[in-house]
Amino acid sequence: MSIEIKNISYTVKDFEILKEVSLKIKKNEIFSLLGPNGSGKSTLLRIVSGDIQPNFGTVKFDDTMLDKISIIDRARIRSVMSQSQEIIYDFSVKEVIEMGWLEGKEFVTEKFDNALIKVGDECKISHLFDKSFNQLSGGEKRKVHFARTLIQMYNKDFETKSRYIMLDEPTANLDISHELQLIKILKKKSQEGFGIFIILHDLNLAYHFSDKVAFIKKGKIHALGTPNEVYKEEILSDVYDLDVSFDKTIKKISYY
């Protein structure tokens, strides 16, 4: 079971944002997008989980095509957190986390209650579910969005063969603790049968929590494949235009 995506192409006013972008996204993986800004990452990730519709290419979900799946059957088996969600209205916390919830033809309080409890201690964010969701800090508010991405996956009455999570730089405004706590949750995730697709910018933490990586620059795949395969100098040299030293004895990452 997997996300299959095909030769995709996708061009807005003459500009090629992405150019026959191939990848498969596998159940019990995370599969992480890396490169520049403005290599067409984001948009990807709109293309993979439906939210707008490529010029050229086909995404398969478990071998059926995406444009086939309706918008809520969609819903039930991939939940996305994007880089921008800022929330007009005062709503609380607890408020923010619901609006992920999903649920069959009436809404079961105690099945909520039970799923936001989970998800509470998971994500350690209980302590702020009273809370006006936009007195909060840029990380805090991450952490929240990053619960409701997950809790829409909580709800085991679905019928699905598999469910993906998708993330555009979830890591952004965290500190480095919670950074952490988040790729482990992931980590986890995928370890429950979960496919992850998510965007980073950090190739260090990349390289230690990722099964699969993709290095894009200028809208096409530079290079594909495990952590070990594709952490060469010359690759991400390449796709950076920086100099970059990979010390392999500490696995880290160095620029000039």
The other form holds:
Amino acid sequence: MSIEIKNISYTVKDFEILKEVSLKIKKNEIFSLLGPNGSGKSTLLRIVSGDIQPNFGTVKFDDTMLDKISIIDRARIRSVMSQSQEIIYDFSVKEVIEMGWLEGKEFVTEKFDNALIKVGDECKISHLFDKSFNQLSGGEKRKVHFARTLIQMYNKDFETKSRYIMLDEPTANLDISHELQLIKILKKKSQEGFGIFIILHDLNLAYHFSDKVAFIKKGKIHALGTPNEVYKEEILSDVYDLDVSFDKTIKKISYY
Amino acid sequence: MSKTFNRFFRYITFKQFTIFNLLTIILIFIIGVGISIGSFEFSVLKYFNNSLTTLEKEVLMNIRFPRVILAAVVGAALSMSGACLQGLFRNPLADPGLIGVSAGAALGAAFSIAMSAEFFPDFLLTPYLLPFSAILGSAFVISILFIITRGFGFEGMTYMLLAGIAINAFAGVGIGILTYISDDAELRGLTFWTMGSFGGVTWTLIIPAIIIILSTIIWTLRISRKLDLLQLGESEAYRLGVDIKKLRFDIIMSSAIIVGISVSLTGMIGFVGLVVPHLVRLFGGVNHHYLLPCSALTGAILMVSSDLLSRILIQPAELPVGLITSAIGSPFFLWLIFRMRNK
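With the form predicted on its own in hand, show me what the form predicted in complex with the partner chain looks like.
The complete assembly is shown below, putting the previous chain first.
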């Protein structure tokens, strides 16, 4: 049960954004993608989620080619949290979360209500439900979108082999305590059976919570493996063109 | 159908449902007022004990009733289209008039009036040529707008309004040229049509229009959920399983059809599509399961009332109804811009 990405290349106007990227995102795992700005992380996530088609290479979800999966079925096996978060009209928080809820053949009110209570507890946002989304702070908006991304995977009406949650820098705008809270929820979700594919910037956070890490630089996979395998000073320094030191005893990265 | 119905109740709150019912009652009431009042005075209640004279019956059934019904349907159509376009463009200033869709329809209609004699012989379908070319005109303008504004994200607002100004000007030129080259009979038709009014409509012309507009409105209600999802952004909606291209096409076509038919029958009536969805959002919320049907109802109420005003303000003469809606709408538009600036 996994997403298999094979030899992905993506070129825009003669500029190679991704070069022969291959990796595997398994269920029950947090797979973190790290790398400098402009290295192609978001593009890779957009290809894996099905927004754009690669020029070469294939993406398979549990042995099915991604382009053979209808967009409705895609919504049932993976949810995506991107960086955009603006909404023009004055929706309530509850309505925004509800947008993530996928309808089965029939809309069963209790199912949605239970999922809403669950996600509200998990993300600790139940007190915001009746507020206007546009009056929230940037961090609160993130959390609401995160809850929407989670609830999209909560309707058990659909039979899927596995489910995946993909997140593009979900911790941007969050203070350290909320950052930790979010990543802990993801850890729990991976233990519940979800596959998590996440773009992160914080090296320490990625080290402590990931099962797999990939470093990407200039569109190429630079290193891939468990955090302990790839967190080496020479690899990190090479990826970021910066002197990065890694204290093995307290397991902390420092670079200044 | 029952699926749509169930969803409707799932997504609206009790308050929104109450508003929906209130609006329905007000609409029925105002239609009643609309057919009771006019420059020719008699008691409509006499209809129920069959004591109307032939003339009174004629006025009621063949003049006032079609007129009031047409006003309601056109008001619903323009408001619905405004609500859909505001949702599609994620832009609160979208309005079929402001962005040039009505002007496109007007140009199409004017073209068919001025050119029909040259290109089409007088055959049976000629009365329907006018609505048809109006639909083509409005569909064309909406497509141009979409090409211009796509990819501009939140800056699309300015681009779209500027494009609307250009399209309105272009349509003005087109109509001007058509007026200039028309012969006397065509000019007469064109002038009467441009002034715009609900007067002088007949059942034969408006029955097909009503059927098409109402069925398009009901058909459009199905896309409420997708329009909600679209508010997250196009790629987000796509990831939630919305076929964006199909949704765009559906909205563009349904708006073109209902605006095209409305404009072809009544001339250009501005600001209704802009004002009504905003009012409805102020009443009770922004989700489209509530917004679309309630906009249609409010639009119908507003249009029947405006038409009533246009008939009674300077009796026995009539004001063009577009004058009244613009008189209400333009200050509202200014207030909207002012409020957005202060946000």
